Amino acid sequence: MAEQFDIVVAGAGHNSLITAAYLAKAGYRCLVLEGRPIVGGGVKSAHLTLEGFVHDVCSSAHNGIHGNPLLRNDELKLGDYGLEYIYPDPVFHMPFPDGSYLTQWRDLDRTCAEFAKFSKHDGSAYRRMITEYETVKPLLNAVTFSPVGFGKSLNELLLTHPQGKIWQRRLAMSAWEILKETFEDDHCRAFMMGCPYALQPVLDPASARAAYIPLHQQRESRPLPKGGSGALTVALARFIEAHQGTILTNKWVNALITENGRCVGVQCADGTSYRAEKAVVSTIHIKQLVDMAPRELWGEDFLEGVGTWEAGLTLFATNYATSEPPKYLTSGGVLSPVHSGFMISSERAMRMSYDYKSGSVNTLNPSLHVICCSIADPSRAPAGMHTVKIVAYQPYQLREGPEHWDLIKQQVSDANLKVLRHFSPNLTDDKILARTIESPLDLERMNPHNWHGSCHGGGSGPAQSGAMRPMAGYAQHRMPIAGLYQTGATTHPGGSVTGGPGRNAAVVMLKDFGTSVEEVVKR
């Protein structure tokens, strides 16, 4: 006989959690399944080198949580839950090849005259940029976090806004061409580019949002979980289990339990299953989830948005147990940021895209995003030791088939490194105690919802964003099977850690139920 739950939750990511989190907290009796020994998908943290040396498993920086009302108005309170953010201080810092380098600190001024040292219109054009995104950033962050058709549209509130025409225009550009009208210096524009890269084609239209991401990050920091990216998901467990919710781990959900069209459970690879009263939610990737029941319950509509799902641009991961953090020589004396990385130019910003398309990997000028956790937060490495990632942009589908990565990853993973010692000469080989390397196709193998290597669940172009996501009618989180809801990456906003997916879940969930967000969270 199943066992019986209000609600089955089919996957333990961040999104899932957070939806299960807000449903436990309305008194609804939860089960979440996860597939792996640990829960939290790409946010959870792991000894992946040495033990003692905690490695974020995917995400390091928590960026777009803190606009989600889930810690901007502390719904969960989930710093009873041992939530504790740090906000390294620079933000970001970036060399290039002709010695010079640019810093970007939480101060605005400080940063200002960063750009300044490559052009005084710059420095004045970096503060401009800045002051009018903040008065649209509201705007931007009540879309985000709110379901699609869940009250007005950006068009509607920018409308509101005095310069609300102007914005209509730029969010429908591209990255580039913002870019471009805004700065005049290469270095500056390189740099708004590439720290980090945002894993969207910066020709692409609609892409204007991607130039705004290191504003977004100026006041705000890139936000570090205390003791791993996997804090997030730990709390959440926690406060899940504290409102008498029960959460399994090592349970691979592999089919849909339906019934007169209806879902009515779920059943695991081990032969268990568990069937849900009021509603199944999955946070399984739209590829693999639409044969866990019978086609004909999709709809063809359905089954077509699934069929045209683009994977979008990919990561290549190298974690290391260093005894030194990365260096950098900067005119105050050495530098060692929690982030840095390097793009040498717009134009290279620029051809990734063409890298992407042709499967060809670049292994003379990467751009690489460098992470040192451990400076901001000891308790990452033992006393006087170190973690550090370098993360890549490369290509899922190579030339020979996804397979090759297998062959060439140790090569790639040797090339990436030998850029950062040009600018970090002191990570000597004695320097490094161990290392793990993940290609794309490794990170496929980790978690299956790295569909084809994408840690975001899928591109975010217009054909994949907002209403489109994961397919038009299909946006407000309700599947075409009744009873089923979904939430995580492939859905509204999108991947990356906002979070946003998991609470707009719980909001159309609960008005399903009969209830609000607001009054859960009032109780």
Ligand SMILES: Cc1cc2nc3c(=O)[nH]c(=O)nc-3n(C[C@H](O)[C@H](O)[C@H](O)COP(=O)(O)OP(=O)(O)OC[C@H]3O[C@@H](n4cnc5c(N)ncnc54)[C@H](O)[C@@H]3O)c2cc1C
Contents of the next structure:
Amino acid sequence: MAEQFDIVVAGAGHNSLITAAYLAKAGYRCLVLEGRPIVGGGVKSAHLTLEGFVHDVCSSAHNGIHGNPLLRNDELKLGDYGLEYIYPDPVFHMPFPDGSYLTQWRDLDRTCAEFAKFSKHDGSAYRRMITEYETVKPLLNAVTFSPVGFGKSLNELLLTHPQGKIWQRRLAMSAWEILKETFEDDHCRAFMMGCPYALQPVLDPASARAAYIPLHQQRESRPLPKGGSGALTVALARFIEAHQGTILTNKWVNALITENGRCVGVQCADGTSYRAEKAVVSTIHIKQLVDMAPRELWGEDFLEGVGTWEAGLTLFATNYATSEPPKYLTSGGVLSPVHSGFMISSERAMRMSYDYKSGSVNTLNPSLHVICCSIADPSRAPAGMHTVKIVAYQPYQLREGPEHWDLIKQQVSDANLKVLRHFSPNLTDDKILARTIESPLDLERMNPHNWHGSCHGGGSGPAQSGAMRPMAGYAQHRMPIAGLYQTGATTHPGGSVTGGPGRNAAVVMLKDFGTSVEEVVKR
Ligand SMILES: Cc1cc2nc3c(=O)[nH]c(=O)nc-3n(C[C@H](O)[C@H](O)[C@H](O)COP(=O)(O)OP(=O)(O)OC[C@H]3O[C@@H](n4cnc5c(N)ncnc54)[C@H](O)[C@@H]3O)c2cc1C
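Can I get the form predicted in complex with the named molecule as well, since the one above is the form predicted alone?
Below is the entire complex, every chain and molecule, led by the chain shown above.
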């Protein structure tokens, strides 16, 4: 006999936990089923190397979610459940092979001066870019944090902006077109594309938003949850449990239970099943979800969309326990930032798109993102020790097939460390206590929602964005099977730690249940 709940949630990433949290606050009895031993998906922390070293398994910086009403308006008061953010300064440091460097500080004047070291024009251009962008950011935010069709479209909103027509054009351009026009010096252009790389091919049409991402962190830094990235999902889990929700781990969902064409529950790989009185919410990747119910229930258009769904760009990560942070030499002395990285030129950024397409692994001059959270948050490591993560951008599909990663991952990880040591020579072998490596294939094995290694659910080109995510006609989180809703990175506004898909799904569901998110938050 299956256990009965109002809502059954399949998968416990930060998005589905956010959906569950709003539904639990509304008074619905929620059950969350997570396949892994701990909740959080790409937003969790663990002792990956040695006892006492708290590593972020995937994400570290929570930028996007700071624009979400969940945090912006403190709708669920997650601080009461242990969530607290740290805002590192400097924000990002990038040394270049010619010995120069560019540091982004939270102080705008100081950052403009860093750009002006390379070109006076570019110092002014950076200031102008952020000033202009901040007039349009509230409109972009409104679209990001509304379900598709629940508010005005971006083009409608831009009609209210004095430079709306200019922005309409800009946002349809590629990131490279924007940066090439704005900056004249190649260090400045490379910094904007690699601080860090936005996981979007910079030459693609409509990739312009990637060019503006560094401007978000100028004001907000790259916020770190105190104690580890997982502090967000731990707080959400505590919230759900405090509102009569149940969370079960080690529960892989492998089938949807359907009756008379309606989804009424789920079945797990261990033979258990759970029924949902009102709805099932999934954050299972759409590529796997369609195999969990009879094909005729999905409809031809949905199946065609899933069949042609493309994975996005992928990551390769190595986590280290160290006895020192990375140290970079600057004119002001030694600098140890939380975030640093390398993008040797704008040409390298453009070639990365080709490397992905052709399945080539670059180990000579890879773009890297180095994160040392323990500098700003000493609770992450034993006294005087550090956690260092080197994130590289490498394809899942190698010419030899993805399984080839198991043969080459140590070599690729070593090559990345060599690049870091070129800029930060202090991290010698004796400072490294342990390491773990996650290739794009490992990331998929760890979390099937990282389908084909893509930690953003899939690419975010025009065919998979906005009203097309996951596909036309189904962007409002309601799936073709009645009673089934989808959240997570395969839905609008896509991947990263924004919580957008999670809150947007809650908005739709609460409306379908005859109430609203505003009403629930007020209670
Ligand atoms: C190395 C790395 C670094 C990153 N760094 C950042 C960063 O600094 N900032 C940022 O914003 N983003 C970052 N990201 C991306 C970010 O982590 C993801 O986009 C985000 O976590 C996606 O969240 P989600 O809620 O959509 O799903 P996920 O986090 O993928 O969660 C899905 C959950 O569902 C579970 N699940 C899947 N299928 C089933 C099933 N059949 N049954 C039961 N459970 C199931 C999974 O185990 C998982 O817990 C990074 C990703 C990686 C890999």
